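A single chain comes next, written as C-alpha cells; it is the form predicted on its own.
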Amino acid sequence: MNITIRPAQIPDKIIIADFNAAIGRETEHIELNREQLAAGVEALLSDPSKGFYVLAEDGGRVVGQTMVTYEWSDWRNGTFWWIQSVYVHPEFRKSGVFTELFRHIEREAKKRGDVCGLRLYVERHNTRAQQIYERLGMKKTIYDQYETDFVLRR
C-alpha cells in the first residue's frame, strides 16, 4: 500500500458525499439526505473560508478523509482547526491512512503560524478511534459537547 494525500477538489465532491453519508449510518444510524449532504460537500469545496477536505488515495483510489474547520480562540489569539468528517473506506481500516491524513493536517498546521491548535470531537462509545487519537498525542479535554440541531432531527 502506498498512501499519498491531496486536498480534495469539486470533483471529489461525489466520493466525500458518499464517504459522509456512510459515516452517518456507522455513527448516528441515520440516513443523511443525499442533496443536502451534496450541496454541504460543495459548498465547503467552492468556499475556503469555510474549511478543507484532504484526502487520503492508494493507486489513485479515494481510501480515506478528513474535514478540517475553524475556531477562532480569542484566549490563545489563533485558529483551531477542528478535524471531522473522519473516515476510512472499511478495506484500508487498521492500515494507517488516518494516520497519515492527520500527520498530513498537523504539519500544514504547524507551518502556518496562525493555528493554535488541532480538535476533534468522537463518538463518547468509539474507544477504538479514542485510542488512535491518544496515540497520535491528542488529549481528552475537560468539556462535554451540547448543541441546538435546527436540521437533524434524532
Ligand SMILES: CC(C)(COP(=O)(O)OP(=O)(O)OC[C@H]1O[C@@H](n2cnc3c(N)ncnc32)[C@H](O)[C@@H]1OP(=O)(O)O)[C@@H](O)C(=O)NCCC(=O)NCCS
Contents of the next structure:
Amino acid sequence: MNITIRPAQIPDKIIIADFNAAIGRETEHIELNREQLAAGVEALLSDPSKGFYVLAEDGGRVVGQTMVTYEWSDWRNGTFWWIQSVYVHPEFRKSGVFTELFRHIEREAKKRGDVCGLRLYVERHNTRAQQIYERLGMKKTIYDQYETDFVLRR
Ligand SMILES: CC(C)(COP(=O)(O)OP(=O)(O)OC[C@H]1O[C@@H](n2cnc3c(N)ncnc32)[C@H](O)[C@@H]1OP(=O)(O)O)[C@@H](O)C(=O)NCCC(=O)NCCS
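Form predicted on its own already given; the form predicted together with this ligand follows:
Expanding to the full complex; the earlier chain stays at the top.
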C-alpha cells in the first residue's frame, strides 16, 4: 500500500458524505440524514474559515479521511485544531492509514505557529479509537463534555 495524503476539494463531497454516514452507523448506530449531511460537507468544503478535510488515498482511491475545525483559546492565544470525522475504510484498517493522516495534521499544525494544540472527542465505548489516539501521543483531558443539540435527536 502506498498512502498519499491530500486536502479535499468540492468533487470529494460524495465520498466524504458516504464516510460520515458510515461513521454514524459504526460508532453510534444512527442513520444520519443524507441531505443534511451532504449540505454540511459541502458547506465546509466551500468555506475554509470553517475548517478543512484531509484525505488518504491508495492508488487514487480515497481510503480514509479526517476533518479539522477550529477553536480559539484565549488562555493560549492560539487556535486548537479539532480532529473530527475520523474514518478509514474497513478494508484498509490496521495498515497505518489513520496514523499517516494524524501525523500529517500534526506536522501542518506545528508548522503554522498559531496553532496551540490538537483536540478531539471520541465516543465513550470506542476503545479502539481511544487506544490509537493514546498511542499517537494524545492525552485524555480533565474535561467531560456537555452539549445542547438543536438538530440531532438521540
Ligand atoms: C479508528 C480508525 C480510524 C483507525 O484507523 P486505522 O487506519 O486502522 O489506524 P492505524 O492503522 O493507523 O492504527 C490502527 C492499528 O493498526 C496498527 N498498525 C499501524 N500500522 C501498522 C502496520 N504497518 N502493520 C500492522 N499494524 C499496524 C496500529 O498499531 C493500531 O493497532 P491496534 O488496532 O492494535 O490499536 C478506524 O478503525 C476507523 O475508521 N474506525 C471507525 C470509525 C471511528 O471509530 N472513528 C473514530 C471516531 S472518534
